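Here we start with a single chain on its own, the form predicted on its own, put down as structure tokens.
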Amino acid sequence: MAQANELVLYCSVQEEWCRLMGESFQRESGINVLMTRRSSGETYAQLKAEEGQPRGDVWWGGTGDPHLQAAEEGLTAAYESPMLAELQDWAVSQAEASGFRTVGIYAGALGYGFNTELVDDPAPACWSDLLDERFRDDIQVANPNSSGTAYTLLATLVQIMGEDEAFEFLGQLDENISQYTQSGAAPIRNAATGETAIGIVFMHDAVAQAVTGAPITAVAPCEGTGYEIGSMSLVEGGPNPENARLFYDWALSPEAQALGAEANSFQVPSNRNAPVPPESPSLDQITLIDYDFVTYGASDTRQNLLSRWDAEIGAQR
């Protein structure tokens, strides 16, 4: 039986930010936080596996599509936080679309980053440039089964090109992919160290490498790109529901959202009163598609796209 003074936190951003959130809430609330970090696809799979006997209380962070799928399947609980009034419209829309079973906590545009010491001119500027033969075996992206970042890429290309054309593109891109990583941010970390030339990631992950001095340039693809609404959900039937709601409200506060920049994370926060880090990619200067979160967060759509990716891309490796 869980102790009353505990919170079991499933976290799907990078380790440093996860730790900072857990430690800060524990310090402010006196509630003991037990944190596990997994990518969003892995956390969704864990919630599914624990259905009916959940061990977690809050799922914080990671792309919104698997949060929406978890909401649709009843794995997460409805909750209307008093903090909703302070949030950006896109964060509230995420809550409304899920019947208030999830909420937006940050936003970030998809793109890629390249190592300027490994990539000669002309610099790549578009999705189509990634098919260039000069990048053979020199691009990395995550596996969309484990990574919300890579699923966002899959859903973005389908929305830009149409499904068959997107899979044709991904089949051609596969010839230039050296590795499908488990974590969404790993490709740009590997580009920063020179293991690969290009990493397909959310642009803020590329910026995070650049600000540490790595020779990384972030690219917003010319054809347009999708974006994520990083989300937070309460686990249905979790062992510490009262503590979970306390964390949820705290995590939507400007003070909690300002912790991202401290952890070298440059997403755009959802609370209108939270400071936006100056390094954050400016969403209004990027050609964003009208990303259909409801459709591509739906269980059937996700399962169909992931099954097709497994059959046409993953199985060829």
Second form
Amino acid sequence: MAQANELVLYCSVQEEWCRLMGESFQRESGINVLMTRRSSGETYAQLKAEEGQPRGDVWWGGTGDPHLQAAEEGLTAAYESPMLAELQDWAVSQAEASGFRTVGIYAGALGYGFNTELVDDPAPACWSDLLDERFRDDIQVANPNSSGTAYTLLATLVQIMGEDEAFEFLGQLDENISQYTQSGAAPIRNAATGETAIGIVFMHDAVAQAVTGAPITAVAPCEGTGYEIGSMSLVEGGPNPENARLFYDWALSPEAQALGAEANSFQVPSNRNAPVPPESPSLDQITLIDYDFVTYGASDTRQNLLSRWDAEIGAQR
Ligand code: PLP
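Instead of the form predicted on its own shown above, give the structure for the form predicted in complex with pyridoxal-5'-phosphate, please.
What follows is the whole complex; the chain from before opens it.
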């Protein structure tokens, strides 16, 4: 059966970047791109719901942990792109860890951003500063079920503190949380408008607000922080596999990866020859933990942490 001249793209970064990727690939390839944007955890859940009758071809973007979970569960397909040779080691490790069912496309450190017009001195600098009662109902973060950003926070705190201590911390932090948003970057957009004082997000999301003139300062927490390897996967049994591989190879090229900065997205790209935007928070100047992607991207670990979050934090709302 001939393939339709189509590509069904599931996209988990910011809408603006998703649209630019879809439009640029369509223009270059002549393939009609049908794009849907959903957060990382939501896209994983969609692939799971469509298991056996997949409708998507490529899942591009979003944090690596749910991509690894999808790989483990056979929801995504193995593919060794010729472009792997051009990628940073951290991007290739993600591919190797998953039997080549996923690959790293960008990296970025977790942190938070605060509105300088709403937060007095001393400025917060650590995770522990977020428990201060002066921030009562003035912090937002996403729900880790829907958002890869918020799952990265959960997994980061567990790795820094130990699981019980991390849930203790999240319980105390909950006193200061006004809202658990659906999408990972929403808290910093809300901090930029002054709806909340602090948003817990990837640092590049805070920078994206600051460069447009919002009074936002990005913080790399003093205790150290986790990071994401934003990822891409081919959907197992998707309707347009050849077009999917064309997109995959193109998305790993320096030209395609340079589109991020045009869409106001400042992650570090995975192709060694792609320009690193000058605005990107420099990963070697941030105290990063040795984030264990294999453990925290494993299906059991992710399910257990999310169930515990639902029971101890989410259910209290
Ligand atoms: N947008 C940007 C700029 C990101 O870096 C990421 C993480 O990969 C996401 C969105 C993912 O968003 P969410 O937390 O909603 O899954």
